[in-house]
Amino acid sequence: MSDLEVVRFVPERDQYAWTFGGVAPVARIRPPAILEVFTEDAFFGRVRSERDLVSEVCEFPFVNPQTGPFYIEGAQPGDTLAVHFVSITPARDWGASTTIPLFGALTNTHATALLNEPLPELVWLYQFDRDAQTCRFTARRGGFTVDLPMDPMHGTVGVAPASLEVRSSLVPDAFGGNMDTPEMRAGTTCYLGVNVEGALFSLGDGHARQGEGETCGVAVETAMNTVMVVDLIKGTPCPWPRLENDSYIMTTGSARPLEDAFRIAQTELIRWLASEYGMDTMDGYQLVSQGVEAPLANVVDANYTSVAKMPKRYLPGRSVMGGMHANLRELAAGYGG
């Protein structure tokens, strides 16, 4: 590990990005390298009590601040950026969640117009127990409490989009972005297709935990200290974000309606099997149909995100993406902090 560059970056208040694309890089990284960063929560740290309503303390569209972008030296369109999450650790002892008017899966929204009034805006604060690795839900109405296991993750991970596009940090798409999948946890490698020179990688939106689907639209939001190993796979494209851990390969799709997000993720998984294992497309279709797991990531963003997970135990023994996940895990094992 001594020969790997270590880049540490804690943004000043005026250094956060609010989009993917259209932002100058904050630092340059020569891969393979270690990247240690601080990310602010989705509310920019402004929701600190039950009285801090998002509609009053946050200024749209300045939500979901991103740390970055980072210029990855040598990255060119057609390459794939590999980001292995070594650790994702809450930087505070508390997190916040909320309901937001005209936002969420079970309320009227700008895209789903109804005559009924929006649901009430409420804030829930979660206290963390670092020793027990739990976060405590406390009901706003009544005395019910329960400790939920922490499962830290990043809701937003991405690169600059193609075609000179600039996209809000609230949007997931082929460049990554606000996918909100709980699979983006420590031990996972995320693969992102490079669209512009330098890739321009950013991340944020730390969640102490989140249920699949992020139903109300807001997880247990908190600031994070995150360590990653970053590398490039030259000459290998990645049309949609892919994930890999020790047990699964995974693909994502983001779109509306939800069934199109599902179709993208499933189709990309079948194509991945065909390209990596030489599997016939129809054989891959059949195998995926019987072996896949399909958790929802989010059903609340500008696009919805679906994940397709294939257990490695059903696949040939060969590694995918040139064995990058195993390589980055080996580098991570030598990280001394």
Given for the second form:
Number of protein chains: 4
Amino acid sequence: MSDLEVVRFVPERDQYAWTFGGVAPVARIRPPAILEVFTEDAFFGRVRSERDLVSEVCEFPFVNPQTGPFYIEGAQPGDTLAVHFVSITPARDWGASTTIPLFGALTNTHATALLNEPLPELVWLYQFDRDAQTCRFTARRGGFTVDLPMDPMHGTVGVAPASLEVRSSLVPDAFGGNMDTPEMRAGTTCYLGVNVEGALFSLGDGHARQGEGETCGVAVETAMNTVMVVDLIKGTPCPWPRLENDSYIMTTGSARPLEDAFRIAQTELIRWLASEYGMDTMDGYQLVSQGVEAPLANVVDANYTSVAKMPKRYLPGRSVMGGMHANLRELAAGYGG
Amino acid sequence: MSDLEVVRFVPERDQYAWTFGGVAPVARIRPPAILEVFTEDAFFGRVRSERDLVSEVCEFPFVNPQTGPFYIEGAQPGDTLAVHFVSITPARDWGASTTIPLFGALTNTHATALLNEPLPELVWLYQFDRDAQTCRFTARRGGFTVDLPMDPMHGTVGVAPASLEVRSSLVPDAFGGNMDTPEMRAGTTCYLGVNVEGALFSLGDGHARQGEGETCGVAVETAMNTVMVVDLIKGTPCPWPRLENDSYIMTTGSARPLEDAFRIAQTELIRWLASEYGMDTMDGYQLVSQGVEAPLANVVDANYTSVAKMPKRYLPGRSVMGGMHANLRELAAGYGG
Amino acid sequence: MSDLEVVRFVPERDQYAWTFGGVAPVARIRPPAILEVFTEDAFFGRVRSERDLVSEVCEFPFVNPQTGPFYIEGAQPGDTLAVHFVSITPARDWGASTTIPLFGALTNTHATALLNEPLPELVWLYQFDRDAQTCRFTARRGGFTVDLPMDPMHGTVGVAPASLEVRSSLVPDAFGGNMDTPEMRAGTTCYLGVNVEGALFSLGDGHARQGEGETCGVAVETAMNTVMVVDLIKGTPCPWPRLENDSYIMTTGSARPLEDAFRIAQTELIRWLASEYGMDTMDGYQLVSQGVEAPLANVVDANYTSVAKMPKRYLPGRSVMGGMHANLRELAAGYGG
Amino acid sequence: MSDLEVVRFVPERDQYAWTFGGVAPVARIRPPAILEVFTEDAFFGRVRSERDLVSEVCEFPFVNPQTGPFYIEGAQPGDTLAVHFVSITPARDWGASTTIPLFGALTNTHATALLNEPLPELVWLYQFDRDAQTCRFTARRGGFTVDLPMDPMHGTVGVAPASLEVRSSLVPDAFGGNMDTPEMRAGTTCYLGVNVEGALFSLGDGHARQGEGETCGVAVETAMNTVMVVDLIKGTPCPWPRLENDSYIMTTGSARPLEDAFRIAQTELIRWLASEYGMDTMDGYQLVSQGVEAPLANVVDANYTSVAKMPKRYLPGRSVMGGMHANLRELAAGYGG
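Which structure goes with the form predicted in complex with a further copy of the same chain, now that we have seen the form predicted on its own?
Once more the chain from above appears, this time first in line as the rest of the complex follows.
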């Protein structure tokens, strides 16, 4: 659609953000608009071979670089930012995954502080086959290989936090951030509550694919070229990030222990049903109890993230969020998405 | 297959078991054999209208009745029992769900002990349409109804526990029990490690369907007529319940907090890959990190249950557990399953 | 007091119990009565030198032997058993502590299942100085020694569980069991809710001393000669174990995660204030918030245990539990306690 | 000691800080120096009667005001700041405590998100008796009153966080912050690892007294006049806040779930013993297991805080942290502390 503003931003090496909040915007966007960006991988591009150990080539806290933040004109606290992912395309023909000392779900960590020796630090490189849309896992020992389906997504999508805070790009919370859910793929609309003027939206942490829970803490990390449609819902708050695709409405919760992440996502879903459809809370509790899908996003980050997915076919036939997802779908289609 | 023993057992009202362990067997089975049973619903059939509140009509601890236990001839500690579900068919045209005071994921409970007033106690009745294979949700307030797909399963499947213990049928743990995973459906083989001579297998808690996490703690509860093929794998232990269907191998973990349930299921999956395929543990950690699906089972019971599902197409082409699932599939097919 | 029945019981090697519930009573007691027992150490006496590794000399599940159970005449569900510890005296001149593979707060465990190698398995022997009332810690490496004060206690004190269950003596829960709190020392009265006819009281797991939290999972384990006064409070339930000494009333909670154990202990304390003093729940919440002491008991067992201690000097001047503690104190004094 | 610099700072109403990090320093301190400050109470002084509900009179995020930050000259990342509390004196004759909707250990919260109605919001005012050193609790219902001992402390003590973050003053973490431990009293030295140039130290949240765990989330809040001696340990890091008084060395951990807070505090204590005394890690694990005291600090804040206290009499006779506590004690004595 020629009448949509198109903002394209490819950061210079010194233009990445390492936090949500606390950073000046790199560009301003007048919604609705198309946003085209390049995102660097979570290693800042420094893991390129099996010899590139994160503990040696990365320099904390300069990991998980974010592209942005973008100042959304008109965005005020109490509004909701809607970001529809039109396409998420790996910018390289390969990705990398690693173990990282004292990080991951199945090892002692800085929080689950134990006396054990850390696990070994290893790198796995994945070659992508763009035609077949696969990425190849190769075992470090024993030679087993398998082609896994590509399923490109962004691990980190968020806005500036509330409460005057600035959070590391490794953290997921109510502002979004490092949620690491495979649901953040092309075709999905992400809703984020605005906490500060201009929202200050940024994103990064592209994954060619990821298991649910992101068990070792690292997905198939790669740089991405990503196209979004961005719009604003005035006067409607969004306490925790929500997602929508053609088949599901979804809520997220990020907390520790993991049951609290689950509780947040599930209550948010019930409250969403109440606000959109006038559904009684106890009826919503019952319907969600029988109908919800509850895939884990991450069980490794500073907060763990749980997703609650409700099939739209189980719900009244009205759209949510004022029909924003369909609107953005249409705008994206006009744009070629 | 006329040469398979068929054991059929429909309990009298006084023949149900309320625990795993601590109960004399109701029948003996020489594996492989067909087992046909009736299971009563978790309310012992006492919730039949919206006026039948659990706190009034049920008598603790006499809830979640189990059919069994069955003594499996030849089963010794260190063996694994394999139970393939041929069919799970609701025995009634309706099911019931409820809230129960101080039980469920989104309320104060006996364990998450708070000072709040409990939530209201309510009953929802579901009518089943056997042709359409749906169960109808009807909101208590406001009149919304929706037909949800039937997806019959058993919430509770297990053997006698280790360590001389006897556990309530409400508990899931390493012996199986009240795991409440929707994966326990027809077409699935469940593997259970044997802890005592004869294994003492029992099952119950039929659900016409259930959301992942079983948020309010109660699914669409109904009586079931269930057909299984039961066999024994001698000399192979199974530390935590595993499941297999045509597409996935799956592990389970049951613990609190929920991240520990996740950790158990994920390490068990990695160790399974190591033992079946000789895969290096770190390679297994990596492959699982990118390939696993991690749906929640329950976040309400005495232990929470997490499932780790690995698509077989991501794994070497050999079968697991000595090909038991395919064998039981075949036996079931001969039997009409 | 010559008119108190005295029951003395020193088990034969084959008379120990390994569970709460599921065991026939070894003796009957008509309360109030004096109970004198010998308890073997948690290793069943098999760790006697630095070469005696638990994984080699102990035979699971035959660890943590209990002396009992004792059938308390007249005890019915809904009553409360009161056990006042008159004296707890090490029966040997030495104790032992160890690390145990996959057990302890600072290591991967069967529940917190990680891929790390287990910690080393080691034994520390402690010599007791009965005159100085100390036990000597000697570092395995480097020669540091220090005399720690003796503070004898029982880690495991309980009755048969509710819900038809039988639980390992390694488990703490509402029935008591392996709470591992240093508060279970001489001078303390322990209140336990009765779940089955006769209560079926047993105890064991003597500790010469223990840190709060029992970090490595093993205290200074030793055999004990223990004298108690046992009595019954008819018609008063006790949902979770309570303790009382001359200065404090105390509640316990055992659960995972640890905050749930805390929540149970704290709500139980507030409800105790409400039932004994008619204190409004919100006022109790406030008074407890400012006055409570909250030492950890164990952060290693199947459930973690938190203790809530309220100084009696902050409370109305009336005694609790009908003055039972003072009564038992007096009976104990008559007996020489 | 006339040769110590004395910095005195009483903030204007618009000079308080609401975060750790992200705020320009209010003064510079050349260590060692005396620091005298006034701190406003956590309500910013706005709760002055039983009618002043936090939800009405406070304006989030402007709660828990901090006095500071102070720029410590010479402080670099990798150094440790030492703050010895000489005196902590209530600046008013009264304090206030409250319940706050969706906050506290025994209620549903924003993280433990449930469907229950929140608890009632109430205020309790405490009058202080400076001669008797008591604060008087008065029940809102039923008229019970009791004088509790004063035990003045600071709930919030910290420096700017690492990782470019800015954290709300309600958060405790590795930078210190809202730890809410009663151990932060006069006579104690607090060690804080420096993350940014100048450390940026601030403090607030005075409590006339507090129970362990701060159950309802609010202590007896009051303004304080506080005197400290501040010094710097160059080249020694301090990963998590440590405390020291004449009798104990102490470590803290802040995390969720609570067992992770416990694990951090306990491993930090063992590592401290290793670094100061060369004690083998496994020997430290054993000694701590038998000797540690583990009082809870808070089970209500964004992270829960656990304290590990080791009696100095159980340790080798050398001082820790280069004798800093004794040095500051002496400087304080010279100053009249």
